[in-house]
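Below sits a lone chain in structure tokens, taken as the form predicted on its own.
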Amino acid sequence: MSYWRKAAVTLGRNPVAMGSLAFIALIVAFALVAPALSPYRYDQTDLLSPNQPPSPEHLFGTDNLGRDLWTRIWVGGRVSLLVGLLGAIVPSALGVVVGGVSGYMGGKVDMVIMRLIDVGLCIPQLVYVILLMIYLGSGPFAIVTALALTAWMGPARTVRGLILSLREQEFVLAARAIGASAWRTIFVHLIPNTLGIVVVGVTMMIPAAIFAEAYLSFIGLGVQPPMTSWGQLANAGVQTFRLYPLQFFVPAVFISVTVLAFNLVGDGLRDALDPRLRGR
């Protein structure tokens, strides 16, 4: 069997990360589908019904404008998960470029790149980020930009690494020897045979973007109302949790079980990936 094709076999046979990716599939379909099946829209207020308790009608209750709480939760799941995909796989592709072209050049090349993000890595990512979303401005296109600007480094340095070690081997040689360019070289030969690690990274990056969303939304600079998302619905239940605990605690829930989820299927995708793991 071929490489992609063994790694597949493997991840099947992992329960606890096939039953994540089932659980991620579930939530993807109801983001997509529970929305357009409501009778209600996620911004429709009702100024007569707020704060009410789960019922047959509001399935989560609503809030303190009357809004149903079911169909927020989905809206909302939309733009999580929307931010959390583009925030991984843009500064990804961004840190693949970077670090291919890094580790390939060297010399001078690399020394400047590498020292760049040495400086970048000292302060934490978080900070990067709100400065930049104070300039851009709020929303979830803002988000993934501040996000792609800052999470670049560190895939960039994983590549990078990998790229030093694959650089001489008899292929690269051999491509060289026929004339093949660096850029061909560099994303012909080289990157393709990062990406069993760089796909891993994206998994783990995906929960790490919908977290970053969540908090950004929960302190005001992420999404704004009327528009919705996990944690600005987070944020909203905190303002109301010691009367409606559950305005809080059903944002808060969805985001921990589906970062838990893509953890767990980035840790099967390490496992099915690493042919030194696959025996475990």
Given for the second form:
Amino acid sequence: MSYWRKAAVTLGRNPVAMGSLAFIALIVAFALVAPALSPYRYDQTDLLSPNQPPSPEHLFGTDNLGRDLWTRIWVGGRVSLLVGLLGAIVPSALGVVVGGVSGYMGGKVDMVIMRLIDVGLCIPQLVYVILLMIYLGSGPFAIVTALALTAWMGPARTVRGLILSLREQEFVLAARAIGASAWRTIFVHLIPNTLGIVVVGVTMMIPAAIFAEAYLSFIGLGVQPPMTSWGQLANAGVQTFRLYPLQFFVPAVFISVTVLAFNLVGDGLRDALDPRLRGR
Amino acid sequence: MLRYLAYRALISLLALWILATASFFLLRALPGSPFQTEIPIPPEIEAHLSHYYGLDRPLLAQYATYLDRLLHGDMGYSLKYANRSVNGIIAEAFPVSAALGLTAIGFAVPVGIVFGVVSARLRGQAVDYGLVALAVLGMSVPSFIVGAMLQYWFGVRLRWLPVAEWGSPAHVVLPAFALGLTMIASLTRTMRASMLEVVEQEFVKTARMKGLSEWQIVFRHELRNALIPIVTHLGPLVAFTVTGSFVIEQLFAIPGLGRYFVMSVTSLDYTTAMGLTVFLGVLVIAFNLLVDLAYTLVDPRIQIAR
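Same protein, the form predicted together with its partner chain this time rather than the form predicted on its own?
The complete assembly is shown below, putting the previous chain first.
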């Protein structure tokens, strides 16, 4: 059985991971469909019915401007999930390329890149991200860009380490012997062999990216109203939560449960994909 | 060893220089002026203020002055708070943040270690499952949500503790707990994994064969070895406390470094923002360096770059 088939079987036998995966699929489906089915727009205000409790018309009630919170939760979910996915995939992809090249080339190139990463990793990521956010402006794509510019270093270091041991193996020698270029050797022969661990890394990074969005929006640097995200909704909800605790609790629960599901899938994937942990 | 030390010191200095430079140019590249408020001020006054703070000089000259002053430990004056130096703001806010951060770390580290050890010793039992579930949950709930929930239950509903602000020891409890919970969760997981690894080692079998009691095995042999990964964990822990304080201090209206940092960045208070960036950078980088050193001291088996 191939590596990926075996991993899929291991994952399929893990009820916690599969349940979490189903839950994430459900959340994604609702985020995609629910806003279109809702009779309200996410930014449609109704000043005559602000801060309504949940009712059949407004399942999660309304906010201080009378906007329907059910619709806002799902539109916000689109933003939070998009930032979570792109904020994990883009930096990882960047890291794979840098780490792959660095590990394969070795020598001076590798030295310079690794020293740069040593320096870069000294500084807490959120400090860079906040400074970059001010420069890039607010909004989901600014967050993804800021994450891409700061979070590639960890994956680059991991992939470089893997490549260093892989490049000594015989299949690489064989590829070189038939005349494969360095480029081809890295991207066709070496990187595919690191993907298992990279995929685990991406899954582990999704919660971090969702957190980053929530943190930034919560301190007012991320997504700005009328656009929304789970972090922005939590920020808005916390202002009035003594009077209307539900406006805070609903986005808070959505963030926490979704991140929990991603963490559980990540744990399951790590058990399935990381050969170092196989059989433990 | 000495070479490694020199290398680490060099890397740390470079990181600081990059941080200082990046914060300078990123902040200055922004549109807008730190002197504009809700009430527009006349251009003459703004020009005068700019001149007063030296902001009308060429950018590179300003950068040179900034670096020169920084090397002398002078971070200049805030552009928002009249007559307050950045050094003064740090002197005032740092003890606040330190009290909060140390309380959080101080209770999270022992609790996390105990949870991890208990969980590993009782592997596969209900207590283990409970603690592992709690740890995963703790890592999934952002600290500001924990903080707001605590405010709501213990501050607003039960009225046991103050909801926000700073001043008495009672004010520290809720924010420190909110900051510490995530730490406990990640420490529990690290400690548990580390203990499970140590338990399988040969020397534990030897200790058991010698007829040592379980207590002696745990404390003399297993714990000492299992604690080593926790030392490396302390570096990220301080970084986490610093960045975690950005939201927690905002939420609890605590006049600490994190709150000043976020406020100064959003209000374009260049000098304060740059000064705090550098100060927080020094804090985290110095601590990471210390942890690296401690790591080699704690475990004589580790010898980095002889």
